[in-house]
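Below you'll find only one chain, the form predicted alone, shown as structure tokens.
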Amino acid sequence: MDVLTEVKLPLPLFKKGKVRDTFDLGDSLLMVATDRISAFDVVFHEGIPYKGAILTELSLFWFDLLEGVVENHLLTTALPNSLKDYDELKRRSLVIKKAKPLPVECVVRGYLCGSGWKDYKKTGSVCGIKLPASLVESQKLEKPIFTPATKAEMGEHDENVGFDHVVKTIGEEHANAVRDLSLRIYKKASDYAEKHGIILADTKFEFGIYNDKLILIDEVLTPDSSRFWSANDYSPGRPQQPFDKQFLRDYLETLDWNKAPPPPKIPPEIVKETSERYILAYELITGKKFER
């Protein structure tokens, strides 16, 4: 499979997002995942070999793992007929629903990290919520909390943000929903994931209106929206090994880059390990081996 990092198709552009090109098919839309990676919010020039077929194919097994807790935006992974041609659309492609998206990022976290445990580290709280005196990094918490983000334009920077800004922005019940609903498919997950070897630390999802019902969008569950390590290593007290983009923002993080466009050259070796973990992380989740 050859790295796409451009999409160009005889449809009218929906959406480019950082990751996934989306076109509009009329009453649906076609929503392409490339092998574009951003960290930090800079879409990088580099692409991650499998990564689009990756973020497809394990939202397609999450989506059908969550049957009856959630209805989705999958319409259909088959290709309108106009672009059965194109090779470079299989299994990296999702015809979808029309949703209108909220304008929130709705996280879960049932363990203590990233900008969570900046936050924790700063002021004793994350998003607002008061955790426990002397919680230490990767600490597995009480119980999972929502602490939202606000949804950056590109070029922009998602912020954490209270749910009060959530019920401001959305709504009172429909930020209840959001809250209430993305704790039980972090529940539902993190759940499946430990019996698989994996801890789910922490998630993003999005939702969006469709038919007057809120429904999940995007992708749900990929090592570019969660937080995935191996629970044989689980270790709190530092950081852990990650099968997700927390690999690719560790070895930024090592660089003189004040995490701006335009970004650094990603090494080809970090490109390749970067790849595999997400392979990785796929295998383990599904249980079945990843045909590259």
Ligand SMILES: Nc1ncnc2c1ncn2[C@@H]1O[C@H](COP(=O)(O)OP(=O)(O)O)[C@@H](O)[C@H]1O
The other form holds:
Amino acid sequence: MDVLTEVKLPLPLFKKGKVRDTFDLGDSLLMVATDRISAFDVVFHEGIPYKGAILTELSLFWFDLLEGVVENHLLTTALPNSLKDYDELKRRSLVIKKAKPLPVECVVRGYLCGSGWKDYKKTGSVCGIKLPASLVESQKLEKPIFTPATKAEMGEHDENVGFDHVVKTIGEEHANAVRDLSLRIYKKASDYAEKHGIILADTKFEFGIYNDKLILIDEVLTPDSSRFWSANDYSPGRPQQPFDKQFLRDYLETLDWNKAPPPPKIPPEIVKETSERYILAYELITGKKFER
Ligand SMILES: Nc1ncnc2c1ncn2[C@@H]1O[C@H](COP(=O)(O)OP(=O)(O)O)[C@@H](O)[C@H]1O
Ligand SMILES: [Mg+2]
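Now that you have shown the form predicted alone, what about the form predicted in complex with the ligand?
So here's everything in the complex, that chain up top.
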């Protein structure tokens, strides 16, 4: 499979994200997951082989598992007739409901890491939620917490905010609904993952309004939106090694790079290893072999 980092289609572009390009089909949207990769909110020039297919097939796996918990944006995996000859779109494209995205990143944390750990060290709280004293890095929280963030524009970083900020942005009814749904989805997914030897440390959801109803949009429970750890290697009191992007991040930390564009070049061996990590994540989570 060739890597795909730019998508050119005879369709109006609806939105170009860091990883996904979305096209307007009139009543619906075509969401194409490219092989682009971003770290520290910077998009790299190199594509990661199979990444778009992995993210798409993993989201489909979770949509299926979450049936009955939340309505999602999937309409069909079949390409529109006019695009049937575009081989590069196969396995990475979904026809989805055109929703109005709510401007909130709905993050759920079951473990204390990343920006949650940073905020806790500074203030003893995450997103205004006071946590017990003397927790250590990567510690499992007594119960999962909803820690929303702003949805930053391209090139900016998301920022953790309190629940009151979400209420102000989208209203109390929607704020309560996305919090409750996010926690329920996290519970279902983390229970599943745990049975497969995987810890879902934290994850981010996006919701949108469609026909006046709240639905789950975007990608779900992929390595790009979540931290998955191996339960076998878990040991609190230090950072854990997620299966996938941490490898690239660790490499980037060895460079003299200020984490602002332009991105440095990723060497071929790092590209290849990152691809293998994504494939491993897919296989461990779904229990299925990934078809190359
Ligand atoms: N069903 C949908 N309706 C409208 N917009 C959507 C839908 N699903 C996802 N999106 C938007 O499409 C974009 C997906 O591309 P992505 O590369 O993840 O972007 P980002 O750089 O914002 O993370 C996101 O901005 C997301 O809000
Ligand atoms: Mg995204």
